[in-house]
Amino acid sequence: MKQATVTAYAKINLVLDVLRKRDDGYHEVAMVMQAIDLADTIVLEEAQRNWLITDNKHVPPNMNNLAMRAVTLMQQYFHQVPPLQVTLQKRIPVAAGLAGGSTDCAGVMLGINQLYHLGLGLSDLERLGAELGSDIPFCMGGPTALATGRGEKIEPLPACPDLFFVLVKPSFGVSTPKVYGNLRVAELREHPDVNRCIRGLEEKNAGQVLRSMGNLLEHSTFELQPDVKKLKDSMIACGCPHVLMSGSGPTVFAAFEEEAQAQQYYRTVSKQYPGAIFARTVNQNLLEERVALYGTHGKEISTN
């Protein structure tokens, strides 16, 4: 029996700007998104019926899970895809603003595409993924991209210089619809500078990338969950000037150019926040190695 093992990388937002509320109820956004090496592991194998196994009690093991919705979507379009068991080893915190569900969904679709030789290109996969969620198209590609529209329109950007991150996810979650619903875009006069970040990427200027970081959703999330603001202030006080909330929160991350500084900061922060996570940027080579195929006897199959 053939099997696919997929590494599903988390994302952070280096810049997240909200431009306006659209007529369809969504918000028009402009975001610089970056894949990081915090990752879930997905195993796909044929089964008598579709089902999910997971090691995380906070992940519903049912067909409402995005990973399983990805299976049924692919089966809907491609009848050669049989029932599948999805085994999901979670390392990305749940409801964290790190696209954990979206990247699992993308990983399942990438794995099925290769396992059953569907021949779908990246644009095809992005289009299908957008049917299930706005972050999924980015999670198909990356590692660094500009996301516009409601987040589903993806334009690759120059690779981000190596950066290092310390992430802290509070014990509570934040409702993304509530964060957007509470946002009063018209009242906000200062917006993060997406173009400045893009110029930093083009010039391979890590310092400029860090100085350009910003997230307009912080205004709304901090109102709804003041403890996220307290967390950000606490992480700045630990000695990092480049601290930002990812997505709609509640995860907050500190960013560094130098790995040694990041590791030292991680040791300091871990004393106060034992669940802190150390991560770094993902490059294109790692993305291209996400899917590994195995044959009947467990021997890896070349995907070249």
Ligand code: C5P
The other form holds:
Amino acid sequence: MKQATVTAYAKINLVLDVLRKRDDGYHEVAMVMQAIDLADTIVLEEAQRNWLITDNKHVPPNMNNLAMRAVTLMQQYFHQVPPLQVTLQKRIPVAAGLAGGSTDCAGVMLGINQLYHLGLGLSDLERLGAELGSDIPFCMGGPTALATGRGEKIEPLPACPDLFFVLVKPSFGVSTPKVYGNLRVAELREHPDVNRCIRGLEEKNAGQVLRSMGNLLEHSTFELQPDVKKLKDSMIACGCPHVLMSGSGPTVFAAFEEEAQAQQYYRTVSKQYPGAIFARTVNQNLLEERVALYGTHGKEISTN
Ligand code: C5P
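Having gone through the form predicted on its own, I am curious about the other one (the form predicted together with the ligand); can you provide its structure?
Next comes the full complex, this chain leading.
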């Protein structure tokens, strides 16, 4: 029986600016998004009915899960897609601001597209993904992109120079709608500089990329969860100037140009936060290899 295995990468926001609240309840954003090599593994196999198996108790094993909503959406549009069993091996923390649910959703759609030769291009997949969530279109492509609109309009950016990250996810989660709901954009005068970050990418200037990192949502999340601000301060105190909350939080990451420095910092931070995660930027080659197809007898088959 045919099956697909997909590596679904997490993302961080190097810059997250919010421009205004829209009439539809969403916020207009401008974000520089970057895929990192922290990843979930998804296996898609034909089954008697749609169902999800996961090793993470924080993932609800029901049809509201984004991975399973991706399966039903694809089945609605493409009747040749049969019932599927989705096995989800989670490494990306849940409700962390790392697009874990969104990347699983994108991974399921990418896997189904290849497994059933649907022939969907990136823009088709981005459009379908946007039906299920604002961060999903980015997770279809990457590895470095500008996301605008409510986050669903994606323009590729020059690949980010290699960067290394140490991520810490607090034990609690935060609700993205609450974080956006608590943000008073009009009152905030200082916004992160998206264009400065983009220039840094164009010039392959890792230092400038790091210096332009910023996230307007920190104002709101820090107000709702002061422990996230404390975490950020303590990570700066551990010896890294480039520390930022990812997405709506609560994960905070420290970013480095030099791998050895990042490894040293990881060892220090891990003593205080044993769940700290080490990650690096994902490049285009890794992204292109993220779907593997297997035929009968478990033999890998070409994805072309
Ligand atoms: O699109 P997604 O389902 O990920 O968004 C979750 C919630 O986050 C939205 O219902 C909205 O409350 C908030 N949001 C927002 N502006 C955005 C993205 C999300 O207000 N650009």
